Each structure stands twice: as C-alpha cells, then as structure tokens.
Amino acid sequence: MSEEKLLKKIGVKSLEELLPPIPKELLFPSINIPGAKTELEFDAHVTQLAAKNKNVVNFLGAGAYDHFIPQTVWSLATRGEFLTAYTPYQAEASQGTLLYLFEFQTMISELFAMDAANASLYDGATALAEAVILARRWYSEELALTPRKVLIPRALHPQYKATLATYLRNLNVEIVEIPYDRATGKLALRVLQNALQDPGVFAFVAGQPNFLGILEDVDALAELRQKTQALFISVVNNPITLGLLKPPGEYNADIAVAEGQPLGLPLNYGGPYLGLFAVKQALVRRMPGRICGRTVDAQGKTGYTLTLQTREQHIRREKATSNICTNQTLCALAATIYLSLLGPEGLREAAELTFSKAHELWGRLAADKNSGRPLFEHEEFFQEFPFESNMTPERLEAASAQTGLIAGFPLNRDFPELSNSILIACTEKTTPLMMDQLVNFLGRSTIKTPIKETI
Amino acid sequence: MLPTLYELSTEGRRAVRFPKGSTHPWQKIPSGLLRTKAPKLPEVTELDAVRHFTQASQLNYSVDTQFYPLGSCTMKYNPKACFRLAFHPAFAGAHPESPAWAIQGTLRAVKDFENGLLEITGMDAITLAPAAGAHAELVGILITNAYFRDKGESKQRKKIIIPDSAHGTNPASAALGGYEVVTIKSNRRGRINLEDLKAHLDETTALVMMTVPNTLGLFEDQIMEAARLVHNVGAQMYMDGANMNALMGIVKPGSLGFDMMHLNLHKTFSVPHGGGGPGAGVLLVKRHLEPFLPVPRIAEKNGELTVEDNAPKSIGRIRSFHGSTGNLLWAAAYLDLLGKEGVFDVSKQAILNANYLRVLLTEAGLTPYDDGPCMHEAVFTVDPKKLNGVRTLDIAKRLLDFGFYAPTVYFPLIVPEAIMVEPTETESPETLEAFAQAVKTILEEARTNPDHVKSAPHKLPVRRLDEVTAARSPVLRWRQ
C-alpha cells in the first residue's frame, strides 16, 4: 500500500498527525454531493444534459458570433503539450507557448494596425475597462493632470458599459454617455465634439461597428482625436470585420480593444473568451497583462520570454498596472491558429461572405412589409442590424419558444426607445434556408395560426 | 528555435477557402471606412500550420509529458473524461444570449456545480462569473465596498490588510478596488502575526485577506482568533482559496470565520492551465454578502432554471455574458467524477504526497523553511554560500535538464532563495523519488562542478535567455 509507505517515511501513523489543530467538530465535515461516477456513467449523464439544450436556429450576435471554425484549430489547440502547460515563467521549457504568443501579438498588431499588442486579457468588456484605467493613469503620470471624465457611446455594448461602471466605481471616474443619432444610428459627432472641449475628459470611446451594428465615420473620429489630448479608445466589435474595414491604427486610435471570440473560439455560452488589447508605441510599457518578447539565449540563439514583468502584480504588488495574473493563453493559441489558417485572403473572404449574407437578409426583410422594417434606411452596417418587428417582444419570445427560432437580440431592455426592435446578426454560416425561416417567422406576425405548423 | 509562421509564409498559399458568395455592392459603404492595405498574416498551407504548431507544442513541458512541481500553482493531471462535457457541441455551440428555455442543460450542469462548491466550502452563495482568481479577488473587494456603502461606512473603511506572504494579486486587486493596502509581517512560524494584525486593525479597516493554507504551505492555525479580532472591529475576512486542494473534505472555510473566499478552478478543480489561461475563479460568500454578488445569477424555480440580473444591491457586471462556461463545465465534470468520496481523497493524497516529498527533499539536502508537517506544498531555502554560489534559480534551471519542470522559485518573497514544491495528489511515489534524486544530484554538482549548474539548462531548445535585454529594448512582434 502506497499510503502506508508514505506515512512511514513521513514518520507518522495517520493523516491526522499531519493536520493542524483544527477543532474536532470542524474536522472531516460531511459533504453532501452525489457519489463518484465512472466515465461510463458520466457519459450517460452528459447525454441527458445535452438533450436539455435545444437545437435552435438563431440570429443572435450582440457581441458573440457564430463564425466557422476550421477543424484544425482545436485539433491542434487541444494537444496536451499546449493544454496542460503552465504560464511560461520558465521560458526555456515553454518556448512553444512563447513562440505562439509572439506570433499572436504580431497578428493582432497587424490586424489592428497598431504598434504592439499584449498576449490577451479576459474578454472584450474587461479589456475596455483596463484601457480606460490605463488612459486615466497615463494622463496623471504623463501630464500630471487628473481629469475625471471618460466619454462612451450610448450605442456601446450594454454589458461593456456595465462592466466599465463596476470597475470604475471606486476610482473617481465619471462616465458620460454620448447619444447616437436617432435617424442614422451613428454616434452623434457634434455632441462628442462639444463634450471633448471639456478639459476634464481623459478619454473617449467609440466602437466600429457600434453595438447597433452600424458603421461609424472613423475618419471624423480621427480628426476629433487630433484636436484633443484625450486618448481615443476604439472598440472593434468583431475582429473579423478588420478583413475589410479600416483598422483602428489608421484612424488615430491610441488603444484598440476587442472581443476575440469570433477568431476560432466556440460560443460556449459566454466564455472563455479572449480580450484583445493593442496600443500605439507611447503606451507599450503601460499595457496590462502578459507580454512576450523576443530575445537571445546565452549562445546568441533566438528565443522568447515573458517581458516587461516589472509592471506586473507579482513584482509591483499594489503598484502594478493591473491585477491580472492569468490571461487567456490557450484562447490566444486558437486565434493564432485560426488567423494563420485563414491568412489575409481567407479573413477577407470570411468578412465579405458575412457582410453579403447580412445585406441580403436586410434586403429581403426590407422588402417584406409584413414583418416590420429595418430601423435605419441606409445600409451602412456590417453583419447585424436593428429591425423593428411587428410583434411585441413578448410575442416574439413566445413564438421563439414555440418554433425554436431565435430572431435576434431584443433591444428594448437596454434601449427602451427602441421598443419592438431586435438586433439581427449573420455570419458566413447563415444559410439561405435559415433566412427563409426568419423571413417567414417575422412575416407571420399577424396570422393567428400557431407558427409551429406553418414553418 | 523554430522559425515563426511569418518566416514560413509564402505569398499565395492558403489553408482555408470559403464558398463564393453573392458579392454585395460595396459602393453602399463609404470608401473611407474600408481597409486599403491587407493585414500581414502568414500565408501557409494547412500542413505547414499543422507541422508548425505540432513542433511548437513539442518545445513545451506540460503535465501530460512531465512532472510539474510548481508550488501554489497546483499542476495536477487533468482527466480526459472531462472533455465529454466541456467540448460537447450541445454546450460549446450555445450562444450566450440564448433564452433560458433553450439552455436548460447548460444551466443544470452549472447549477449542480454551484451546489457542490457550496457544500465543499461551507459558504452560502456563489458567483461563477470571475474569469480568474485575481478577478474573483477584485469582485470580493468591490463586494466589501458595496457592503460598507450599504451600511454607511464606506467612507471610513479605507484600508485592506494583507500578510506579506500573500500572492501579489491580493494587493494589486485591493488597489484596483480603490483601497489603501497595509502589509503585515508574518511571525517566525510563517503564520499571521496576531500582534501586528491587532496593531493595524481599527474601524478604518474594510477587509483582511488571508491565504489558507498560506503560500508557505502552512495552515494558519490562529485563523479563528484572527477572524474574531477582524469581526470585532466590524471588518470582513477574505480567504484566498488558491490552495483549497489541501482542505477539501478536511475543513470547510465557512466554519473558520471567513465571509468570502475564492477558488481557482484551474487549480483545485483541474481545469487545464492552458499555458497561462483561461483560468476560472469563483467567489463564494456568506449570506449577508449575497445581495452584493455580481449579476447575472442562475435561479431555480420548480425545476426550471433562469438567468436573473435584477439585484438592486449588486455590484453590477464584472465581464460580458455569464462567465467562462467552458471551464465551468470542465470543473463540473471533474467534481462529478470525483464525487463525495473523491474530494476528501484528493486532499488526503495531496497532503501525504507533499509531506513525503518534504522528507525526501530534506534528505536530499534542501533546508525546509518549517520543520513541521506541511499541507499540500512545502517551501525550502538554499544558501548559495555553501553551494559555491549556486542559487535557487540555477537549481530550477538545472532540473529542466532532468526532465522536470522547475518548482516555484523566489516566492513567497519573505523566504530568501525560496523553492516551493507542490507534488499534487496525482503524482506517484516513484515520480517524487526520481525528482528528489535529481535534486540530490544537482546539489552534488553544485559542490563539484558549480559552473555546470549555473549555466543550465543544457538540454533544452534554448539556453538561458537574456531577459534584461528583452525588457530594455522590447521586441514584441515579428518584422521583416
């Protein structure tokens, strides 16, 4: 028996002798959970659970997108040597991880046209919070000023807004919302311009596309950035759009953040996702989180190591740039594999196909008055658009549950002014049959017969 | 070293093609919004990519290939059966905005897991939203703030007390939460110094953060007295549960006086570390703090599960969507496979293994920080003066040549030349013996051929790396 052997070598008779003086009544508490399952039993349990998740046709986007994932991505990313490795603190034994993080940083810098990227953060929402905290600190340290206001668009992901509010609550920062134009869905540039006159503003945030899916005039934002000292933080709604759209570095963003999930990560009911974070040169040493750098070994050979660690919590403790210890290394690996499989051409094709599908669907819905109407008449959107349905949100919800078709993300809760509207998203995976089903579903709003029978 | 994918790239090569779609008229988009220059991404075939990443993987040490005795990091084996749940398409394909009726299977798995964790810890309520342990700490700190704001005491309670042996994330999270950090010294036994604690405790204290077992691998045997003192001044007690793999089935933190604690699912609950993440933290609280937990939370009514985010006293959201569900499912599977009996066995074996290794390494010539039993890990120190100038880092690097990952070194900061080893419950006695033998050999080498140790590693893809230059003039991306 190995237990006896261990006890003997340790020089005790029982486990109890090794335990600290914990009051007897607290020791070895009963734990009321089910007994151990064998793998065979567990397999049956998983099958049962899986059957409780409904197989749905859905047009949900709103910050998480069902893009195609090549088989190769996770075949490689789940190799045990990647999956079960530790944070690469012992660089010599972690060159595989460090090499792909270096490639990841390069690809993200290229994609965003920024000077440098870190090796990932938790997700898009926390990346934005870190960006705002960086901007404030930069202001107080570089300019010895402590302006308190950050400007954010009303049409920012509501969960990003909420996360930002939570992070900033005790840091003496005021969040000011800039409205969107009710006719176009675009950021109200004149309001933003006026707000930027306030010397109390240390940063402004804008999304491309914005949360409503609408494309912003980024050149106008670039011009505004030139006239202010406030830092410009760009939120890229989906990095795949950068296959076609002008990247943040080309419109003067100082910091660019994004949710990296569309780059090869399964939807996974919300995580783990991947926070992308890229900066202009001046901010490199202020980036939060892990950073990998290229260097040489004792014999002059190329190698990779974590670097700029003096910013990090394990060295600077309460004076660190952030409290982040873990990042999303494996998710970054999936994105690196994804981007290398697609290459520049594949990324452009994925973006084009996504764009085309969304615009085809928009056209079909715009032509069918029975279903409602797209909220904005112009077609300046990328992959999702708000649509004013003829059905109330309650009826839509009930119909969805009945038919298994989820028409989109209901906007009424976060945007009460858009009462009957949903945000409809496509990806390159959206099929003509799915579009037929949606058009049919929304078009049947006035018909009394149960929807189930008609689809 | 392997070339980067950029060096392998050849114009026109590709791995993935998409179907030809109807090309939509781009004229509808103002040209000023479009990209003019394609991003420079590698252009490779699928086989190029497969070989590159497979070869890269082989440059790593991992739990699947090597023993990883990393103290406080708990690099245990990750059972493959957990894949069944975590990578099942019915779960992996679920959109985070799916309505509750479409997602009952996911919610059920997660809810059962919540209940299991509450049982193990003896706490009353839980959030699974935090992305990592440090993220959970921040959430705990924000909850503390919300709790005192609710009581009208947030203006006075400005400081958080943290022992000097704590993880660096504790003070960093406290600062991010807007607090002043007060560090207190450990006593000579490596435990919290109650006198020092008393000296700093007053009505300006919001929270005391303690790691149990602490980062020296020692149980805080005065914890209940510490909790009494903290509660006497109206402050809250936080447990950094990074080392919970030593306590499961042995004692419930909820009965020791803690108001809050976090667990690192990538440690105790065996979610693979992934080369540095994704991890997953969960935060557990006592009843009086439940109203302040972040949203959303899962609620159950008549067997139907729903996702609720209406909680007026909540600190709000701490990230997008619901949490790292994929990781939660992995950990949930692990707990299902362990079951009632297994959780205790894990801690028992982790403690036995750690003490066994402590004895073996002491015999091999390392000096333990503490001469008594340890919990799941043990800290040692070396004296370079007695080893021809060979330092802890050198020993760590030389261990890599023997096929072992290096232990945690120079942490905790309070131990000079610290080496912290954690065998975890999944290693066999034979592996631990081989590891101790390697340490013994290296200590002999230090006496006879110190330069060989100081210049290690010798057998890895690269020799010791120049980290100073890497930090002075950072090269953070490939360029032609």
The other form holds:
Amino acid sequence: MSEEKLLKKIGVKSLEELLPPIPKELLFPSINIPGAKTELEFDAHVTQLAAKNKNVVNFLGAGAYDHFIPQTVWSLATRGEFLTAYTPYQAEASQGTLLYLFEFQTMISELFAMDAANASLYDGATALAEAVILARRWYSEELALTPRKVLIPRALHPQYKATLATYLRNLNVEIVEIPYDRATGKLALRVLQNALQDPGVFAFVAGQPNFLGILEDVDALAELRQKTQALFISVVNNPITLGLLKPPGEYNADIAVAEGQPLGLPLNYGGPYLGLFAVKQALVRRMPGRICGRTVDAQGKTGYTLTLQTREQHIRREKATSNICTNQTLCALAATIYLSLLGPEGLREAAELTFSKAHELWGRLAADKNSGRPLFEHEEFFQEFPFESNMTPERLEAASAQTGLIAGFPLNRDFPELSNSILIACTEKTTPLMMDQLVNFLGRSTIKTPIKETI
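What would you give as the form predicted alone, now that the form predicted in complex with the partner chain is on the page?
Left out here are the partners and the other molecules; the chain alone remains.
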C-alpha cells in the first residue's frame, strides 16, 4: 500500500501530522554533511566540532541523573566477549548473555524486594505503560470486571504521562489525575481514597519520590492497597534511592517499575535507557518481555535459558502480552556490573552522599532569602526539590546560557501553577564549589546583572 493510501486509511493528510511531539524546527532539518575526508582531516574536523561544547555546572535531574560511574563498568561492558546482536533471540543468545541477564533479574528483584523481574524493557516510561496494560488485563481476566480507569498522580513525570496516553489511546481506558497537596507536595491521599471507590478503577500509580522530588507516605499507600482490588503500581524515580528508602515490595506494591539509567549509564541526550520491571509472584506469567532462567542439562551441568517469552513471535498471538523482548541487554549488562561492584553497602553510600548533599544545598538556599524560597517548606525529599526563584524561567534560561550553569528543570512548562519554579537535583558528584555557584547565581550576581532577554 502506498504512503498516500496509508495516510488516507488512518485519517491524516500528511506524515507531519503523526509527529506532533517533535518541535517543527527539528523536523526534516537541512543537515550539512561534509564530503569525504582523510582520517587526518576527519580527526581535525571532529576536534573542531567538539571544541564547541561547553562545560556546564549541572543541577538538572527530572528523571536522568549524573551519578558517578566506576571506570570498571564500561571497561568490562565493552569487552569483545559481550558484543552481540542488539536483540539476541533464543538461538543467538549465548550462555554468557543469558547468565548476566539472569544475574540482572536477580539483582533487580532483590533491590525492589519483589518476587521476579524481567530481562529489561525500553525505558522507565514504557515500563510504566506496560505495567498499566498488565493491570488492565489482570483485572479483566482474573476478576471478570470491566477495567475503565487508571489513577495516576499529577506529580508524575510528564514524559511518562505522554507515553502512557499513547499506549492507552485505543484501549478505552480513562486516565484520571490525582492532585498533589499544595501544602506538602505529596499525593492527595483523601482524593485517591475516594477515587478508588469507583469499581472501574483497575490500577493506581504512585512515585517514590514523586516527580517533584517529594517522598510519599508509602505506608498509607499500602493501607489503601489492602482496601481495594485495584493493583498498586510503584514508580521508583531513581533506583539508587533504594539504598536508603523502603523498596516497593515492602509497602505492598503489586508492580514496580523504574528508569535504570542511574545504574551505570551516562547521560546521553535521551538514551538509550533501561526499563526496570518487577512483580509479585501472582503476576509473573503476565509480565511483558522475557525471563532468563537457570537449569541443568542432561549431564547435570548448570545452563541458562529463556524461561518465559511473552512475545507473539514465539507463542500464539492471542496469548502475547507485549511485543517487547530482550531489548536493552548492553544497558542491563552495565547496570549488572554497576550493582555488583557497589554491592548493598556501596549503593547505600551513594544514596547517603546524594541525600546529604541535596539537603545541604536545600539548607543553604533556604537560608538565603535573595535566592527565592523552597516550595513545600519541609525536608521530606531525597535528591531533588522544587525551588521558587526570584527570576522567571525565561530569565533563568537566558542567564544559564550566559553563565554555563543549568540551575534546574523549569516546572512551569508542565505545572503552570508552579510559576518561576525549578526542580534542583544533586548527586554524589555535586561539590561545595558547585553549590557556591548555584547559590551565587540565584541569589546575587545574576539578579543584579542586566540580562538580555534572548528567549
């Protein structure tokens, strides 16, 4: 079928109508690709391009974090024996690949205190979407009820919301947002409790911490789960937080998902990232993706195999739960090496350092009234906190471009009620000098310096 017929069939006039999330200026840009060069010429050209990059002081988090990565992680992950196809199928998956995916699953299960984890999904956003689809299917098949609504927090990552809306567009599911308490930043539990009275609600989602960085009352969420048939899906905002915080399995979550990027993956302008997905035992056979298992062969030797495959390529189409398979093996390998190097004590140390530095910065900014003020004036956050600046987000961005300091994620784009507010993130890499620069940037020199409004 021609492109013209395909577009007519789905009711759009042009290909561009299918790409609304992409800014127009980035669609089909004119790319200046130079002609063929010698190796020396190419090396000089790339060096010239690289020199345009500026070192920045970064307090940007919002789902992707600049944590320390031991050099050993990628020295091992890029060894020749680990190189394989991007998507290893059964016949292509070596025993080594199956072994480290088995270890990856084991570590994620232990980290989340859940019964089982799969061999990875695309990223945290798609992991959440798959979790909601799993809950919808379970609610319909196990309870013989009609699943109509899923409850999500307003303080959920905006990109996760967009991905979820795309996945559910044709599944006749209503997405209902539960607000956050304007005084505390936490999920409005009374509103959630009332919403769960609707028999059409098949799942509710909560982040820990939520997108605004605030720690939720997970024990209260566990109590709500006991009073409803809807499944509880926990979004772990950063798996390193589990070095200090209670894992989802200990507060009665049915499904736990997370973005695995902080576990040894550098910031790469949006990916590739790593979706983590874990469930209680009762939901294991409904999981998307694959599970690698350990067994013994005819001679009694230990071997590894793909134990569960839910993709339509391998089973009857009506039995398929997802078209995702063993997709992020290189990222999963890096996460496995990272977790094995740090161990429980190392993970706790990374979490403690991150936590203490974020709270030190919060205290310094809170004490400097010229900077602005922290929203939700309490200290119940892990590594990110929203801060109301004395500058507009546009002025902040212009100042950031001038100074090479990214103060944080502007919240007004997705949360108009939080005007002039940014989400500031710290990691264990945040230094006292960086804090000095941010405090000075927000509180003194930049405000008094006229800034050309470039945005």
